[in-house]
Every structure is written in C-alpha cells, then in structure tokens.
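Take a look at this one chain, the form predicted on its own, written out in structure tokens.
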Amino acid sequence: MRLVRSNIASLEPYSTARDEYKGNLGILLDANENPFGGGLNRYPSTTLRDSLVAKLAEIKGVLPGQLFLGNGSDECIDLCYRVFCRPGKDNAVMISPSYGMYKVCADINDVEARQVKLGKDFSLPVEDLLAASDNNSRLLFICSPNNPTANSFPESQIRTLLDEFPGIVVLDEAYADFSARGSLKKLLEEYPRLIILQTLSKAWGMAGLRLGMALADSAVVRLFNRVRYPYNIGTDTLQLALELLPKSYVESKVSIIVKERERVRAALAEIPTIREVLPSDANFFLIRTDCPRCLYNFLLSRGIIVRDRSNTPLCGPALRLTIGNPGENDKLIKAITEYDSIQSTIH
C-alpha cells in the first residue's frame, strides 16, 4: 500500500520465543518473567487474546484477520499515525467540532491537523473536506454518530469521501450500537482504505477494560499488529471481557437506553429554561440554555456531573447530556425543572 510509511512498511516487528514455537507450551523459561503467581506472573498469551479476536469477529461479522484489538480506540487512532504520517511532512485532516484524540494524536505525532468545521446544522462538509486535502493528506477522520453534536452522517456521503479523497478515510462508530442506521462496516468490501474504529466501552458497558477495535482490509491490520507494542492487552482484560461477552445482552441495554434518550428529551423540552433540546443518535445529548454554566454548577451542587459544550465550536450555549439508568434520568429531570423554578423566581 503506497501510503504506508517506508520504515513501517519494512519494520521488523518484536518477536518472543512463544511467538515462534509451534506446538503445547511446556516450561516457560524464555521471557524473564517470576516463575510464582496464579498466571498474572505471565504475559499475555497469543491463544487467549486469538480467541477473543475471533469472538468479537464472529458478533461483528467480519474475519478475525479484519480484526485489529486495541487498548481502548485511542491506540486505534494512534496507530493510524504512526502506520501512515510522516513526522513532519503529512497532514490529517478532520471534521471540528468532534473528538479531541483525533487533533491531540496528530499534535503527538507531528502531524499536522486540518480541522474543517461542520456546517451551521452539523451536516458533513464534504466539499471542503476535499477541498483542504492535498497530496500529503494521509487521514480523514469521520466520527458518526458524532461526538459532541451526535449526529450521524448519510452514506451517500461517506461513499463520496472514500471516492476522492487521496487517503485513508477512518470512521469511528463509537456510538453506531444507538443509532438507527448502525454500522456502516459493510463498506470494508468495497474501500480497502477505509478503516472502521468501534469499541467495547459504550453500548458493551466494558469502558473500563479499555478495549477498541479496528475493523479494516486484512492488510491494514496486520501493519497495525506489526507496530503495536507486545502484549498490549493484559491477562485479566482479556479474560473479563471473553467472560463478559456472551453475558452482556447488549440489545437489550441499548434499547433500554434509547427510549429512556427520548424520555429525557421530551422532558427537558417542556422546561422553559431549556431553549433548545437537540436530536441524537448516541446515547447522549446537546441541550442549550441561557447561562449553561449556571445551570453546569446547580447540576454539580446536586451530585449530577455533566459535559460544559458552550465553548466548543458551533455548539453555542449548551451542556452535553449522557444517558444514564432510569433513576439517575429522573434525577436529572427533577435537578433541572428545580433550577427552572428557582431562574423563574429569580426573573
């Protein structure tokens, strides 16, 4: 692939002795490692963190060599860097405002940031997207459903970027499992530049397992596990999350929090303090007010923690809502038709 970087592309990945033995594993004495302990002493077995790529490739329907594993999406987005960007020379270009690890891993990594910013009602900006990329333009970063303005991008519009645009398009789908539309991880036959960044640690509920995956071309991945560092992934997330899988019953959680997202809405737009109440397709929320950091304060006082977004970019007065169990819902609805009582006082 000619966009992967030279030195990656002729890498000598990190090899260990288990790696190249064939066969049972017998007495380990290779690896340094303290010969007492309930198996914590030892690192990470291939067979184990195999057999968790090969379940998770099974529920997301894609072959375990489509599969990359990662320590939470973050080393996802990493990776893309440091597989395709040059130090120095290369630019990644993203939509704004979105999420913040895209820019921060480009300013790590030496690689310029082009952030374009979303039209007035979110929409994807796809001309000048193209537009801001040049010949040096490694990554387009998509997130859909988006993060902070949770909204989801129409495929006909993704298809048009994966058409131009000269590099690798990465569409994180964090959020997909709430949005109506799902994944759009279909399009992996068509686009071998396209990668697809999903994790265990939203509609999964594992968000501190610390487990991202990358869902891309055979190719793609196999560079991804050649420059990862060893054993990435402890002993004991793999076994949770192996345990936790067929336990999780994510369907019915996701559903759970999708009709409690718009039980919360609908309340929050009868409360006169609320001006405005934005759709979503995650399983969060933008609400606008007047004086957002007012109302961010008499939340705190209320042991309620929420997201200030009044500085962010197009978002303009508001406060980013998570969905939370029907209780802590009805908390949060009683904590701000009680602040909208006390402003109507007040005014």
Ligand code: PMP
Second form
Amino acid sequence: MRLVRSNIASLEPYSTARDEYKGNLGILLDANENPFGGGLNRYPSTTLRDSLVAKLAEIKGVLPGQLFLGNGSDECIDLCYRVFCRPGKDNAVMISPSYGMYKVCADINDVEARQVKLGKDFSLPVEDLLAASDNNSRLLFICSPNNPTANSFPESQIRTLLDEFPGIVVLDEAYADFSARGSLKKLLEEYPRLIILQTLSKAWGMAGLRLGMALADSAVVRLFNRVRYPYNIGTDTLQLALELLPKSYVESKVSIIVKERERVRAALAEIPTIREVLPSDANFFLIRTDCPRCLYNFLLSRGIIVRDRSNTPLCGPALRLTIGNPGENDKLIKAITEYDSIQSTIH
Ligand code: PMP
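Please give the corresponding structure for the form predicted together with the named molecule, as opposed to the form predicted on its own shown earlier.
Time for the whole complex; same chain goes first.
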C-alpha cells in the first residue's frame, strides 16, 4: 500500500512468546512470568483475543481479518497516524468542530492537522476538505454522527470524499448506533482506503472496559496488529467483553436513550431561556442560551455536570448535554426550569 510509512511497511514486528506457539498450553517457561497465581500471572492469550475478534466480527458482519481490536477507539486513531503519517512531513485533514483526539494525536505524532470548518448549519464542507488536501495528506477524519454537533453526514458526500481524497478516509462511527441511519460499513466492500471506527464505549455501555475497533481492509488490520503494543488488551478485559457482549447492547437500552433524547429535547424547547435545542442523531445534543457559563455553573450547583461548548468553533453559546437515565433527565429538566424562572425574575 503506497500510503504506508516505509519504516512500518518493512517493520519486523515484536513477536510474543505465545504468537510462536498455538498448541495446548503445557508448562509455560517461555515468557518470564511468575508461575504462581490464578491466571492473571500470565500474559493475555492470543486464543482469547482471537475469540473476541471473531465474536465482534460476527456481530458487525465483517470477516475477523477486517477487524482490529484496540484499547478504545482512541488507540485506533493514534495507530492511523503511526502507520500512515511521516512525522514532520505529512498532514491530516479533519472537520472542525469534531472529536478532539484527531488533533491531539496529530500533534503528538508531529503531523500537521488541517482543520476545516463545517458549514454554518454543520454541513460537511466537501469542497473545502478536498481543497485543503495535497499530496502529503494521508488521513481525512470524518465523524458521523459528529461530536459535538450531533448530526450525521449524507452517504453521497462521504462517497465523494472516498472517491476524491488521495489518502485514507477515517469514518468515526462511535455514535452510529444512536442514529436513524446506522453504520456505513457496507462501504468497506467498495473502498479499501476506508477505515471505520466503532467502540464498545457508547451504545454497548462498556466505556470502562476500553475496547474500540477499526473495521477496515485486511491489509490495514494486519498493519495495525504489527504496530500495536504486543498485549494492548488485558486478559480480564477480553474475558469480561466475551461474557457481557451477548446481552450488553440490549441492556444498555439504546432505544430508551433515543426516546429520552427526544423527550428531553422537547421539554427544553419549551423553556424560554433555552434559545435553541439542536437536533441529534447521537446520545447527546447542543442547546444554546444567552449565558452558557451561568447555566453551566447553576447546573453544577445542582450536582449536574454538562460540557460547555461555547468556545468551540461554530457552536455559539452552547452547552452539550448527554442523555442520562430517565430520573437524571427529569432532574436536568427540573434544574433548567428553575434556572429559567430565576432568570425571568432577574430580567
Ligand atoms: N470517537 C468519538 C467521536 C468520541 O466522542 C469518543 C469518546 N468520547 C471516542 C471516539 C473515543 O472512544 P473510546 O472510548 O472508544 O476510546
């Protein structure tokens, strides 16, 4: 693949003791482990990792070879840079505002981050993104539904970018399970330069486990596996994920979250101090109010923590609210109603 850094293409990866040996485990004197202990004294087994990859691949409808398992999708973002971008030379194009780690990882890897503003209506600036790219543009990050704007981008525009962007297109679908459209993973069949990021941290309700995925061409997955740390996912994480996966999606109650999202949005739209309640395809949404910091502090005084997005490009005087459980959402609505009545007595 011409886009891969030459040092990565020719890398002799670290080979773990357990990679070399796939039979039944006998007396293990190969990895300088402590022989005493009930399991966690051993490094994570490749077989266990392979089982989780196979399970997730089945759920996602891809081949196991098309799925990379990362320590959160944050690891996958970093690997995109480490595999494809020459420090000090290449650049990555990304929409703005969007998830902060695309730029942080660019900065860490000494790669220029070219941030291209969305349209005022948060639309995808296809022409501007292409105009910002050149021969050294190795990555294009699109997040859909986008964090923090909560909107999804049309498939036709993503196809145009895949057709015309000269490098790898990374489509971050961390919130796709909450959107009416769902995932665009079917595009993997057509575009080997597409990497789709997904995570168990959101709809699957397992943010504490730190498990994310890159769905991609098998050549990309092989590269990621060569570059990652040898044991990037611990035994307890692999085991817990295998145990919890069958029912975690259902138990994380995505449909309730989506219903709650619309209930909370409708309730807040009735409150005069909330000037605007933006639409959402995710499990969060933006609201605009005259003094976001005042509302932020008021909510804090009521024990409710939200995200102030008023310094984020294009967001305006905005707070980002995540959908909680029904009781938490009731408390949020009540607190904002209370804030509103205090405001109306002051003014
Ligand atoms: N992508 C987006 C768009 C996110 O908002 C987040 C986390 N907030 C991540 C990726 C990182 O997720 P993970 O927990 O899988 O590292």
